[in-house]
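Below you'll find only one chain, the form predicted alone, shown as structure tokens.
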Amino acid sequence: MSAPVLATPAPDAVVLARPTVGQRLTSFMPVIALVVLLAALTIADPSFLTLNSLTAAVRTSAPLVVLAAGATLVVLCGGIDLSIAALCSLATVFFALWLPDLGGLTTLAIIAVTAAIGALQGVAHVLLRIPSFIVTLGGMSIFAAVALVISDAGPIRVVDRDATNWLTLYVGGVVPMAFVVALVVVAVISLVLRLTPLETWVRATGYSESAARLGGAPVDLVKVAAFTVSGACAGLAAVMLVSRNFSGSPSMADNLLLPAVAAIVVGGTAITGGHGSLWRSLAGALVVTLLRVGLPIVGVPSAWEQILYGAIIVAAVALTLDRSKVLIIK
């Protein structure tokens, strides 16, 4: 009689689970708002609909579209970034103060520095065991206080404008390069993600952490990763921002919070993680710019904007949650 064989079980593994059909109906979510918008305001205003309407929408909307999709990665593993809107408008005026000294390498050195405080912030996540919300809030008050400080309450005209001039082109007398940038960041991260195993690594944190760390997920450096992103995007777009406005300003990108986090739930990107894509951010971010753009061509008065923004978080995050992974509601 041969003896017993007992089976040792594996370990758990990250399975990640397919895309339920609510979350497929959710992926053309932002396309379908995008077509319905567009169509909406060109029968409100037939002017709409013209090269010179849409090419300044699409300009206005790159800042937007880097802001979401750095902090779309966070969102993906699960977390949350309120900073990215105050360290923006900091970096604004780190640009302004340092483009006499540094000229030319003023954005790489912007980029960097944001990126840095970025990792900083997913440092003290995952090192103090502090939610992402707790720490990016305290961050965006602290990186608010600072611009105050060292722009003392007040715009800092940019006089030399060849740092940025490369902003205001346009791609075939058509495009402008801001956009262009925006989407090449877009597609840059995306195919990283791709290509890499950091897109199984981002989602897994995101369904489950616990799994992710099961499975020989790096979820603390995944994280970090994502904060660093972000603050970088924040960084790239402080420096469109000051190539439009002329001036770096303690308060210039504090109007693209909501704005931001609209687009990524627009996008259908859940707010609970693990599901959504940067090229539904970018969807997203179309979609609230022709919000912004069109309030007033519908006679809306602008006072209205950040209801609405308000209106369109709760009723995504109501579409897009995944209520399997909040078993109790706070």
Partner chain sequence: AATLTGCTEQAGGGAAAGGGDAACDPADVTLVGQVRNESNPYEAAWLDGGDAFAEQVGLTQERLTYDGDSTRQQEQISQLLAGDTECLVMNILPNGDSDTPPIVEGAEEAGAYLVTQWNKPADLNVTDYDQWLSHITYDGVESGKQIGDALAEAIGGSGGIVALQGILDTGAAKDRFAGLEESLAANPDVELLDDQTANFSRAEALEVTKTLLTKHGDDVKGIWAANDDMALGALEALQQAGRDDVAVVGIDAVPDALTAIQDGTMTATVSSDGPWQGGIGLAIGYCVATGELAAADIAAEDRAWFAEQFLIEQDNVADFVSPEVSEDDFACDNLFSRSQGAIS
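In this text, rigid core is short for the largest set of C-alphas that superpose within 1.5 Å between two forms. Here the structure is a predicted model, which means the values were calculated and not measured. Positions refer to the first chain, counted from 1. What changes on going to the form predicted together with its partner chain:
- Put the two forms on the same core and the Cα of Asp45 is off by less than 2 Å between these two forms.
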The other form holds:
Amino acid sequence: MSAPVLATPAPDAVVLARPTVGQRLTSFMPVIALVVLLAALTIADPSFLTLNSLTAAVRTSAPLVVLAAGATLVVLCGGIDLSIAALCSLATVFFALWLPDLGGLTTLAIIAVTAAIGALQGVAHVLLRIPSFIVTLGGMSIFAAVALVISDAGPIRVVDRDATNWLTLYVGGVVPMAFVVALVVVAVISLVLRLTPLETWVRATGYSESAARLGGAPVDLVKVAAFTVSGACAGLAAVMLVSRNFSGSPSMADNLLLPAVAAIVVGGTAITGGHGSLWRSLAGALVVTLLRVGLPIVGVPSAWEQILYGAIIVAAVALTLDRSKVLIIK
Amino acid sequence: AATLTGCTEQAGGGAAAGGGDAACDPADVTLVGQVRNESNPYEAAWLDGGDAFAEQVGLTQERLTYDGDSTRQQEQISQLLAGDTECLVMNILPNGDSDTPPIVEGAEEAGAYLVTQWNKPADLNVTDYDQWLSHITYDGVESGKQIGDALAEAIGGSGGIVALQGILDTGAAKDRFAGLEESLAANPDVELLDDQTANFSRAEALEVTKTLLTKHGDDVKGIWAANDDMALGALEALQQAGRDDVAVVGIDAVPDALTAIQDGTMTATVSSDGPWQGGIGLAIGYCVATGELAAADIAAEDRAWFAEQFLIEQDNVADFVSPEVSEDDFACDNLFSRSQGAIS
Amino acid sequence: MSLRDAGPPIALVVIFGVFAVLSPDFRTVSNVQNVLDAAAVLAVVTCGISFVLMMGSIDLSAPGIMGAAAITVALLAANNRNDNDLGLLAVAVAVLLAAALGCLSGLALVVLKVPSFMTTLGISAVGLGLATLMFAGVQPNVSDPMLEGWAVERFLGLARLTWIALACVLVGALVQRYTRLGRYAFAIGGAEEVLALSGVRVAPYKVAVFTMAGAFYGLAGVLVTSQLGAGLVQAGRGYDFSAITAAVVGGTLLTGGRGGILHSTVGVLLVTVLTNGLVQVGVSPYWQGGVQGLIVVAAVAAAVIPQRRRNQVTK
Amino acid sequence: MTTNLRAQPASKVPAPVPALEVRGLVKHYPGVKALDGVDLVVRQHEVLGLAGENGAGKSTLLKALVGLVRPDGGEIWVRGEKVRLKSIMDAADHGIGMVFQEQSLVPNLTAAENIVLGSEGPGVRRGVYRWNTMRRLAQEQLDKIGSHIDPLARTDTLSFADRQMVEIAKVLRIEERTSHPPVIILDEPTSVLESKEIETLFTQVRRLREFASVVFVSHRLDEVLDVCDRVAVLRGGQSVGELPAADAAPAELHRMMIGSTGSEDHYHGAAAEGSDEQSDEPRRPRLVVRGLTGKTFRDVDLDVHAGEIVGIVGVHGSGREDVCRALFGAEPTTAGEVVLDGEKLDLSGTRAACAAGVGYVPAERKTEGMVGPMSVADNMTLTKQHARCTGPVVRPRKQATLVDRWIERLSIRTPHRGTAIQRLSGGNQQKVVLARWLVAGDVRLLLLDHPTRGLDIGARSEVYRLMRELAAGGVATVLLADSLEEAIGMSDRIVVMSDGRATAEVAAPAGGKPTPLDLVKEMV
Ligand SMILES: Nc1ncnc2c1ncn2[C@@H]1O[C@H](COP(=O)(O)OP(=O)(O)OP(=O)(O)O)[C@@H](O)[C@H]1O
Ligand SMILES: Nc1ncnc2c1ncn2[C@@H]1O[C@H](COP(=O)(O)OP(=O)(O)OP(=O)(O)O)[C@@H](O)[C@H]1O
Ligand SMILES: [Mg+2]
Ligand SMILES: [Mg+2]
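Can you swap the form predicted alone for the form predicted together with its partner chain?
Once more the chain from above appears, this time first in line as the rest of the complex follows.
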């Protein structure tokens, strides 16, 4: 019954607009920032640039990369997810508690449960029309309370290490498995976005929610999906943390919230939504990790470390943000 | 190029040395002290103690802080262990119990000498490891009980008290509160009206105490705080409420608390000797690294031990106002002189 | 006040009523005074942050700026570390330093075009670093009678610093309603690009707002110091998120252009009543955070129900 | 009648210095020459019309005149003096002010504040607002244009037309700023106004001529010829000539704009084409609305047959926009039933409506119609997955081919399908938004809220032809027209709404069109 609309469209006549050198450069800025930082750290302490050291740095960054990747989706939709760190902590507790019963299935169970929790927050945000900031802030304190209670306010040792051992291996002897997993997560999410209409919908939602909705994009679904993925990523990050710490604890990941959001912004993703990508967050997470571990290791005193951290992180964003895409900087 | 040649347990070219017997040249030893931050007096004093020891042996201490952030502590440690670990000595304050195992495993694998303080899961045994030389802590149950008893005595053996707990998921907070419960059992007329957490923070303690004071009014005769910072916050709250009839006790013996005890506004605290802690951990590691002390020779009861602590009240506070750390405390044959026995 | 602004005050009254019914200790005059006293510092911080949020920016610099101001005032007023005794001048210097730090984040925003989220996070780290440098391992304790008096002496049943906070709220509300700075901050949140089309250069106003916010945080740091009797590096810990929460709960939108000081102050009271009430009715300390989070979400949900529209944008 | 602009002065006596003169202005954007050597003279005390197709460069030229666009070449002379305009304030100091094509008011400020924004004068003393003075200043401006809105009303509570009046009141503040006769630029001020308001505006424009020069842009050529003294025409970023307005016909102007002969009577002509077969047998209505009730409308009944275009007319506040939105699931309803092709239409959300084959073109293009930073292609294929996907996977080739065809079909002027839509001229943006519902070819009911707002006459004819073709293909269309003439010309039937109710229905078959007067009678 569909209408035969305009049967004779004209043949193609396409002008190709190639990205200019400047545009290409801006999309590589996060990587450039990373390289510059690495170079600076190496100059400060030449022994910093060793294979061992780099391996340790990327291994360290894996949970942060995963957390930031998930939260990037929410940010691209124009929201924010403040609950990732608390959810991740809660998931480490779940992991430690369930491992004896579920064994090898625990990882999947954790990811499924955190995804469901993320979805729940998304639904609350969408249905109740509460700003995501508030929903996830509430989620943050609720998850923290639940984690505290079910863990009896203390760490739970994970004795059976087989379930997480695979994450501590090295691919090809040098690349930590945890980091490989983080890369795979970033790649898979990016690909799914790229290959399906999701990317357009996510960006449209982030740039202009009302236009997206009136344009028929499934805005609510997309948002719930973003929160779901963000939750799932928090679960996966929890498994990584457990594999590193051999225990679950109710506040294990709490301090990763600001670094994760910082990673997103340092990557050049617009906190207002729409513009950005997971690859940028990956680079951002590496920059943040290098700053967190690198500055003290190369011998910057604690007080100066904070001052430098503040200055560098601002400078990094100044470098990476593509201002042609983000017209108004709030 | 697909480089998935297989998964191994080890990164890099197997740089991790077996650690152990080849004694290091004293000049090659790297000393690292790591605490949460330098912005509180106790931990700043700890690092200063470490510096003092380092100076004593002609070295410098690398000062690391992680801002109370567990993940950041792990990140720093793994980065540290990725460097040269041959003669690395680490004196670490783990952020929480759960942070200790990965640090221990990392040090073991990398062959660095490790001493930890305060936090350790009860079921993690130091003797199972070669590189983890010692774990030192104060007996939290004992300190909680000591100040609990002092508080009971100060309010004349009967009356209501409120408790300010520390960060709920830390061992220290739990042990100390357990000590308070023991003390309450021994002093049946003392009633615990309320317990709240103020997260070891002075500012939070101020607010919580104010609220508890309005809630329980004159029934509150004493305040038990799980550390001195909270006790000092409670003191401010009392002052602001115009109450001078409430006894306050804390733990840690920070300078301000000692002053308060001298002035008579605070009743008691328990010493934890930051400068000594900062030095002793490095000293143990240094002695083993340089071969003056063989790891195998450390007695099992010195692998995990309670350090000596003192209840400080007005009559003995003068002895603690300027803590003296003598070089003798760090001599390789005198390292364990402050031991009060093994952690059970 | 329009209907859509009525949600948060109603939520405040309801929550207050519920606690009053549940707990006899809660409904005493002294506890109400206590709640007001406890709200003072948060109210001052929120005054500052509200202007920033009104512009649609965000400000996470409170912890660092408050820490730096706290240590500064403690070291400049009569204290146990040195012989300074500048009294009110010490307060002024601390507030100026804080304003300078705030100005710096504003400048980074407009000059480097870095989002405020990052500039303020950076400035917070810088502030904490400065504070740690000045702290130098020894707690500065304040013995200045004026500062001590602020926390202890009462006027009409409220501590002096509560009155100071009240004055801040008043000044904030007047600035918002009657000055170009306040109205432009509001307008920037509404449609920044339009201001430019009208020939208004927004950059100076943005910097001014961040500077003013910094000054409020500085004053808040001073108030904390007066309450605690000592300058703490951590004087501002947690105030960034609690102030944003309070502002948002009160009806100030994170996207800017809505709400204001008075809205935010209602939010501050709501959050403080919650904290106090949960202790008063004896909720386990393990659960308090969770219950508080739940109620905040519920309160905001209830407040937005009357304004829900199809096709409404919620970020 | 076409004359070369610079070569021949309009009168033989030495003309007074022009209020404004533009010589060889050039502006490049990536991929476009927006201005390609434009010449323009604005004389003192005249109303100069500026005409040109969408994307001809009108807005760009005007923005250059108020310092918002920095030209790449050329000169601007103000009263015989060469100037370099750096900012809008700079332009205002030279006595040039502008009302923008896209509304530019701060929604959360009062009308008064908006009117004096940026030049508060005595309304603000030492940074402190004096609300009474401010209100007085604003009231003076509003009185000039005879508007009765409350100066202290928040701008976002005003109707679109009232906001337009506020904009005009605002630009008139320029009189206070300069001692010279000002130049006031109006970029499509009438596209959102009702005829009564347009009359008021024209009275103002004529009054302005007494002491100022006015540059006036509109795509309604009859309007342009009505109010202007002279019309200059732009095509492809170049000045192609000018006409005295008095003795020119719209058709002539149109021919200059497009460079060839165009059809004159565009809607009537188009309407006649498509409407032959449809009057024959009565068909079952495709859309049946019964008793639809929402916040701003009550008991609305409406039938639209397949292939029929039904116009809804009514003054502001009649509720017709909300009925449209409700049918698209974007506005809640409390009662009533909507049936599309015999199936109950799910009004719970926009997705359900899209899935059922309903399309909606909102009036507020900038905020609701398009996602500014996204590409033309993505905007065009936002809704319809199968227009660009095989299964769940996007086929960039498929998308590109389709999008390019529609760009060509609707003559959308864009350097590339990947260009951000916000870089297109307003009219071209609108075409992309409209194309969104056509790419998949499965739309059954099209709800058009002012679909030709801001479109040039050529583009408009194309949209009309498109609507007709769609109708011929069986699409049912609900049209909220720009003007009564458009409603009459395009619709087969017209429903009149007032105060939230459908009060009358007027048949408008080809050949039996009612007059505007007939409708106005029903509306009041
Ligand atoms: N900021 C910009 N960046 C890139 N290209 C632009 C920009 N602004 C305008 N253009 C291009 O310049 C050309 C002229 O646009 P302009 O807005 O001046 O047209 P117009 O005559 O006002 O059209 P309309 O009648 O549709 O408003 C168009 O091709 C448009 O795509
Ligand atoms: N002195 C005054 N005289 C007249 N009107 C005033 C005066 N002061 C303030 N107003 C009005 O009060 C408003 C001040 O803004 P404010 O944000 O407080 O508005 P509001 O009514 O609370 O709106 P909302 O809460 O919906 O944002 C202005 O819109 C102005 O109309
Ligand atoms: Mg208001
Ligand atoms: Mg235009």
